[in-house]
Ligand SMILES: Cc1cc2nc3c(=O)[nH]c(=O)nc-3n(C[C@H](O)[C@H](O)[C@H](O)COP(=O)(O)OP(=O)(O)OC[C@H]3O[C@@H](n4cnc5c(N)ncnc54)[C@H](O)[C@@H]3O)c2cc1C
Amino acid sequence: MLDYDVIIVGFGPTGAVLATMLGDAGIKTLVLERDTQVYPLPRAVHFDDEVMRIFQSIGVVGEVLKHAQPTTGYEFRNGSGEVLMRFSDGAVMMPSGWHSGYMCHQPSIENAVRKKIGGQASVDVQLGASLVRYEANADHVIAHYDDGGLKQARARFLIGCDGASSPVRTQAGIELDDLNFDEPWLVIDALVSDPSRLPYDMLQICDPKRPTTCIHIGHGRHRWEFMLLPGETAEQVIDDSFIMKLLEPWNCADVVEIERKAVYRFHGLVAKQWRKGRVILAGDAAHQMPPFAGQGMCSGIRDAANLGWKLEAILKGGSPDTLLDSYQPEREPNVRAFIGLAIGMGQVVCILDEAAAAQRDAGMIAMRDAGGEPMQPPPLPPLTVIVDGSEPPVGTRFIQPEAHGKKLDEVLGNGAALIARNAVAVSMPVHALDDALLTPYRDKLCEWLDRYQADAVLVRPDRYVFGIGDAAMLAEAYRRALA
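Requested chain, on its own and in the form predicted on its own:
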C-alpha cells in the first residue's frame, strides 16, 4: 500500500490548486481523477481578483493571463432592452493588486495549473482513477480506487474536491442545507467568428417571456443562458432547431458555432459539515450556488487557499490537526454571503409574472434615475477564527501594492509575513519598512499602518490579516494560534 500525506479526490480547479500548493510545500500528495483529461468545454467563465492573487501565489499567473481578460460592464435590462442597472463600467484595479474580475476559458486555466503540477515531484496524479470507497480511522484514511485494477493508498487526510455529486460527501453521510433556489436553465457556449456582432458587456435580460443571460467570454467565445419555462423539458430545449430559434433575436446565426449545450439546475446548497475527522470537503462538494454572481469556481479556489496553508502547518510545521477546525467557520460565512448575493440576483432575473416584472422594472428604474444602486453586494464577513482580534482590518485581505512591475507578494514570499515599521528580534522573520526590498512599497505600507494606527501587521499565508499592533506580540499570538 502506498503512503501519502494527503489524498485529493477530484482534479478540477479546486483540487488542482490545492494539489499545487501542497506540491510547492513538498507534501506527498495523491490526486485521484476519474477522467483522463481536462473537460474540454467551458463551464465557469469568471474569477475575481482574490483568485488571481491565488494564481499568482502558485506561480501560474503568466499562463492564466493568456486565457483571461478583465471584465467589462454588467447590465440588467428589461424585455424592451432598457437598462435597469449597471454594476460597473469595467474591471477596476483592487487593493489586491489585480482587476476586480476576469472572464476566462476554464479548460485553459485548468491546463495551466496542471502544467505546474507536472513539475512537482511530491504530487502523484492518477488520471482515470475512480474512488470506490474509503476507510477513515483515528490517524489515517485508506482510499480504495480503481484505475483499471483495484488499488489502495493511505494518507493522513482525504480531501473531497469531487464536485456536486461528491462520492466522498455521500459516503461520509453529510447532508446538504437547501437554500430554496432551484431553477432549470439551458446553457449555450458558442465559438464566434465575428465578436463585434454581439454585445461586449455581460447582460442579464430580465424578460418575463424568457429570462436570459448573455456573456462575452473573450477569445472568440460567447455564452447564453436561457431559463426553461414551465412545461419545457431538457430534451426539448437542447434540440438544435429550438436553440437557433432562441438565438434569432441576436442575429448571429452566420457567425456562431455551438460548442456546448446543456441543461443545468441553478441552486443554492451548502454541506452541513465540511470536515468529518480526516475527511474534508471543498469546492462544489461543500457548496453550490447559482452563477449570477460568478463566484462558484472562485469559492472553491478560496477553499483550497484556506486549506493549503493549514495542511502545510500541520504536516510540516507540527501544528495539531485541530487547526482544521477553523476551516468551515472561516469559509462558510463567505460562501453563504456569495450564495445570498447570487440568489438575490437570480430572484430579480427569474420573474415570469408580467405584472410583477413591470413592478420590478419601475422600482429599479426609479432607483437608477435617483442615482442609487438597486442591489449592493453584501459586505463580506471578515475571518474570526485564526486571527488576533475581531475588528477589521483583522480578518480582511491585505493590500498588494505594485512597484516597477513587481507586486508585494513577490517580495514577501508565500508564507506568513510580519511587516513592521522597525526591525525587531522576534520568533519569525520580520520585513521592516527600512529594508531596501520594501523601499518601493514603503509609502503604501506606511499609509496602511497609519490608517489603523499600528506599528506592525501580520499577514497569514492566504493573505488575510492575522492581526495588527506590536510586532513581538503578534509573532507570539500567531505561534499560539498554530500550536
Contents of the next structure:
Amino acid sequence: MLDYDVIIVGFGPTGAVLATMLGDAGIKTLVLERDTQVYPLPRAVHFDDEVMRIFQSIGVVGEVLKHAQPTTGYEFRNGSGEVLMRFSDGAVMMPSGWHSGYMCHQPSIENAVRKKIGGQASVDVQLGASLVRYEANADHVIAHYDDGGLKQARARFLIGCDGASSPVRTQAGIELDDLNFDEPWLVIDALVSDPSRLPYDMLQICDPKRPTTCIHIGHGRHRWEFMLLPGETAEQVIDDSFIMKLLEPWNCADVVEIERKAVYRFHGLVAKQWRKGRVILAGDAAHQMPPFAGQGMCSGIRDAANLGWKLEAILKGGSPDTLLDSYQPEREPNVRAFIGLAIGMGQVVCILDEAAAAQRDAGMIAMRDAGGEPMQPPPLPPLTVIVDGSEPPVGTRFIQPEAHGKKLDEVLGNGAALIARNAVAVSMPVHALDDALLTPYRDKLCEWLDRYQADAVLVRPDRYVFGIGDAAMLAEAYRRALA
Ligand SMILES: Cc1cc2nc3c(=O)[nH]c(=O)nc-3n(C[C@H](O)[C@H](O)[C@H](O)COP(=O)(O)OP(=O)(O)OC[C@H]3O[C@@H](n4cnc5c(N)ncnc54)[C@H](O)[C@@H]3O)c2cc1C
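Could you give the coordinates for the form predicted together with the named molecule, as opposed to the form predicted on its own above?
Whole complex next, starting from this chain.
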C-alpha cells in the first residue's frame, strides 16, 4: 500500500490550494479527484484581497491575474431600476496589499493553481479517482478509492475537500447546522462578444417579479442568476428558449453565447464538527453559503490556509496533532460571519411578495437618502486560539506594505515572521527594522508598531498577528503554542 502524510479528497479550489501549500512544504500528499477535468458548471466569480494574498503565498498570482480583475461597483436596484444601495465605485487597495475584490472565472483560477501543483514532486494527483470509503484509526487513515480498479492508500491525515455533498462528511456521520435559507436559482455564464452592450457594475435586481443578478466577470464573460418562481422546475428553466426569454430585457441576444448553465439551491449550512480525529473537513464540505457575498470559495481557501501551516508544523516541525484542535474554533466564527452577511443580502434580494418588496424599497431608499451606509461585511471576529493575547491587533490580519513593486511577504518569505524594531538574538529568526531588506517598508512597519506601542510583532504563516510586545517573549510564546 502507498504511504503518504496527507490524503486530500477533492481537487476543487480548497483541495488544490491546500495541496499546493503541502507541496511547497515537501509534504507527501495524495490528491484523489473523482472528475478528470476542472468542474465545468458556473460557480465563483469573485474573491477578495485575503484570498489574493494566499494566492501570492503559493506563487500563483501571475497566472491568477491573467483571469481576474479588480471589482467594479456593486448596486442593489428595485424592479423599476431605482438604486436601493450602492457598495462602492470599485475595488480599493487594502492594507493586505491587494484590492478588496476581484472578478474571476473559477475554472481558470483552478487551472492556475493546478498548473503549479504539476511541478511539485511531493504531490501525487490522481484524477478520475473516487474515494469509496476510509478507515480511520489511532495513527493513520486508509483511503479506499476507485480509479478503474479498487486501490488503497494510507496517510496520517485525510482532508475532505470534497464539496457540498462530501462523502467524507457523510461517512464521518457529521451533521449540518441548517441556517434556514434555501432558494432555487438558475445560473448562466455567457461569452460576450461586445461587453459594452451590458452593464459594467454588478447588479442585484430586487424585482419581486424575478429577482435577478447580473455580473460583469470581465475577460469577455457575463453572469446572470435568476431566482426560480414558485411552480417553476429546474428542467423548465434550464431550457435554452426559456433562458433567451429571460435575457430579452438585456437586449443582448446577438452578442452572447450561453457557455454554462445550472440550477442551484442557495443555502446556508455549517458542519457541526470539522474534525474527527485524523479526518478533517474543509471548504464546501464544512460549510456552504448563498453566493450573494461571493465568499464560499474564499472561505474554503481560507480553511486551506489555516490548515496548511498547521499540518506543516505537525508533519515537519514536530508539533502535536492537537494543534489541529484550533482549526474549527479559528475558522468557524469567520465563516459564520460571512454566511450571516450572505443570508442577509439574500433576504433583501429574494422577496417575491409585491407589498413586502415595496416596503423594503421604501426603507432602503430612505436610508440611502439619509446617507446611510450600505450593508457592510461583518466585523470579522479575531482569531483567539493560536495567538498570544486577546485584544486586536492580535488575531487580525497583518498589513502588507509594498515598495518598489515588491510586497512585504516576498521579503519575509513563507512561514512565521518575527519583526522587531532592533536586531535581537531569540529562538527564531528576527526581521529587524534596521535590516537593509526591510528599509523600504520601515516607515509603514514603524507606524504600525507605534500604533500598538509594541517593540515587535510575530506574524503567523497565514499572516494573522500571533502577538505583539517583546521579541524574546513572543518567540517563546510561539514555541509554546506550537509545542
Ligand atoms: C452559482 C454560484 C456562485 C458562486 N459564486 C461565488 C463567488 O463569487 N465567490 C466565492 O468565493 N464563492 C462562490 N461560490 C461558491 C464556490 O463555488 C464554492 O464554495 C467552491 O467551489 C467550493 O470549493 P471546494 O473546493 O470546497 O469544493 P468543490 O469545488 O465542490 O470541489 C469538491 C471536489 O471534490 C470532488 N469529489 C467529490 N466527491 C469525491 C469523491 N468521492 N472522491 C474524489 N473526489 C470527490 C468533486 O469532484 C470536486 O471536484 C459560488 C457557488 C455557486 C453555486
